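Given as structure tokens, the chain that follows is alone and in the form predicted alone.
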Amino acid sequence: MNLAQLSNAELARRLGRAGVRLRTGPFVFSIRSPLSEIHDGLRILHADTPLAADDEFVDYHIAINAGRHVRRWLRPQACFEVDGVEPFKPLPRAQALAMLEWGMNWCITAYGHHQLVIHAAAVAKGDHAAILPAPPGSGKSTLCAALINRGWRLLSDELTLISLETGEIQPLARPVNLKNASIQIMRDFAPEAIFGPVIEDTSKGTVGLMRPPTASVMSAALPAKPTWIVLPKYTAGAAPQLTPMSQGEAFLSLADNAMNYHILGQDGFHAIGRLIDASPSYRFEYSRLDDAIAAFDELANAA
């Protein structure tokens, strides 16, 4: 069952009392808030997530509540709650939803170290997977989502979950979080593509939350096998063109991005070592989301 089978009075109804169970890669997150904001954007993005049975383990208790005191009526705020704690101060109330997707993704990042989790969009076709690790700015997320959209498979659009027994990509299909001048772009580039509300002034300027495809959300069960690294770097005007990096480069990249290869020591530094030794690694320029889909294409067609 997933949470579109659900009545809007019933969502409401869990949302309010126990929480609402969704089931999102690897983990299971139990989300509670009274905000329309959260019920509306769940509807929206989230409509083809599974839900978890009520006696399954919950591994993150999450609410979003209302500001308190007069931050209910003037200028009003949310807050971001798990298992009882206030990591963040609050944001004003229009960023709720934002909220919840960063908050869930903070959540993986402070806790979820039984596996390697990396700074980076990750896509598929068939069995075999690219990562793409890069600063903001780069166009990562919106070269994911054109992907996403042309026929690959979206494993994750901030955090690539690395299993460290196996070496695969544990997909973690959510919404694909695009800024500024992205939302608009990807509109025109995928017509089809469902979009949460337009979120602005937020510390990353104005997002707006891509829902991820269905057939994606229905193989987040279905490992991946990482097969190339690619920093991906959108320039004007630039033709794509890929360059490989060498295994050291590579490397550090990596290491830069993961959130927390401080914290695995040296179980990171050979979880790092055995991607670099099994997927070759390049620097990606492009400007046309229609030839990076070409050249990313040509990859896949050679494997």
The other form holds:
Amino acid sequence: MNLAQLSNAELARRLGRAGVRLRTGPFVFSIRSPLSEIHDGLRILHADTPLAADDEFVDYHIAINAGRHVRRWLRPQACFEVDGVEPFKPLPRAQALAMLEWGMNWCITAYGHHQLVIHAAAVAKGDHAAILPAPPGSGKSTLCAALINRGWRLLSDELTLISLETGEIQPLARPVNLKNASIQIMRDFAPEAIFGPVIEDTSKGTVGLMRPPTASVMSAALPAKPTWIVLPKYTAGAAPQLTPMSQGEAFLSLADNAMNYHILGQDGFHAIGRLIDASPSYRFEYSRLDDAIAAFDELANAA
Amino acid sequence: MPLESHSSLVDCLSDPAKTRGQSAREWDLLIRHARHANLLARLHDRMASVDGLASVPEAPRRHLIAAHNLARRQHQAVRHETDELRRALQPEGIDVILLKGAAYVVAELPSAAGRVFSDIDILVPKPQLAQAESALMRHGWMGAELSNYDQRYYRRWMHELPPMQHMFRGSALDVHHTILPPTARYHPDPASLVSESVPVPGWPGVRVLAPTDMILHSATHLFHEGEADNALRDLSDMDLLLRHFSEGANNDFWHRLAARAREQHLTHPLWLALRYTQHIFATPVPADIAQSLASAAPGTLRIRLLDTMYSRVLRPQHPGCNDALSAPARLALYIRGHWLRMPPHLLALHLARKAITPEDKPTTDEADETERAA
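Same protein, different form: I have the form predicted alone, so give me the form predicted in complex with its partner chain.
Complete assembly follows, chain above in first position.
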């Protein structure tokens, strides 16, 4: 059963009481919220997301609540809560949906030290995955969004989860977080893609969340094999260029972007070592998304 | 007495086999309770010691392993910090006397199992305090930015310096010169804590409190503390330590503990500690010891009040474990903690001050940054 199969009344009932239980890859999130922004946003963005049964283990019990006291009438707010704890300050209520996605990411980075968590996008063809670690502003999410609208499977657009036992990537297949100009670029590039409401004036600028492809969500339980590491860089007017990177450089680019490398110590070192041993690494400069997709398809065909 | 914990956490810590055949929902609650009590990594260690987590279903197992990995990293960091502290203090002729969690980890005591921290606590004899503070500052530990009020509060009324933080590593350090504030009801002798402290094998220049003092300090800390968050964790520490120190035949640990408590005027916190470790963790306290402390026991009515309060404080501080009296119990604890630490006129002023200056939280962005830098 997936979220789209719930009636509006049933979704509202679950959001109000026991929580609606989303299964995203390896995790079950239980979400409660009285806010219509969350109700409507989940309907759009998580329509295909499977629901966990009521008697299953829940990894993170979260809630997006309205602000308290007088303030909720004067300046409406959204507060993120995980199992009774509010780890950060409230945001304006209009940003509730973005706060939900950020809060879910926060749970994984704050508590998920059983795995290596890399700040990177990951996409796959078959079970061969490309990891795209890159600092904000490098065009990582835009490229990821483009690829998944042209036949690549979305594993994750923000947090790539590497199992310490198997070295495989555990997909999340959650909505893709696009910012500012990327939102319109992607609407033009993939008119069939479905977007949640555009959220203005966040600390990251304007944010648009894109629904993950149905096929990616349906196969979110299937891990993928790391096969390539690609550091994308958008440069206006540049011809597409894939340049091999040394293993040392690749190691550092992953370690720098790993959220819990310092916590995992030796295990983290071995996990990254294993990644770069298995996956040739490249820098990739591009300006046109179609060029980028052709270059990625070529990598996949050669594998 | 009403000490049922409303949580399977204590049962499972005492006997990990109790988790066999638990439903997914029971695991769900157990993991959440353990996380709220800061005992998730200890639960991991207890479960792992029995069957290497083989009987734990995959989903809760991931949470146990994650907590274990975080604790393991903290232990490594604590050993590193201890080494750095030694480097700063040894040239001054000052030993590093570790307290609480850091002491358990570096001295490899059973209460190190899955112990997590937010800071390192050390004890420095008062005459050497100024010298130690300036040596620490030369080695990169800076006083946290405090309001003038808090700065004065620490310097004048507290048993520790304002918290320090290392400028590069970000590690937090509390420098104590005794184990209770000078304004407190009881006055244990800090000089004898230092003279009775014991060296840590393999760590020249590093010492921990003697076993009896370690228990008394933990008890004093727990039952003078105004915060409930780590109360159950601290009680579990004491249970593990008491069992460890009293091991073996012809061991007169219990008698030395009671004698030391009388000498240091700390029979009241010891009485409380033994009452609740026995009730909650079934710590095997000999009957004659419990009897010898009977004079430290409060009257029946006060015992009933203390039980009402501590039975709620010594639970995982999780919303699911709360009942109607939990919030009043936490407030009572906060007031009691301060009541024992300072005379009424100071207490009234201090609480009034704290009531009007609430704490601050990070924004989502700052929280991201902290997570990465942690």
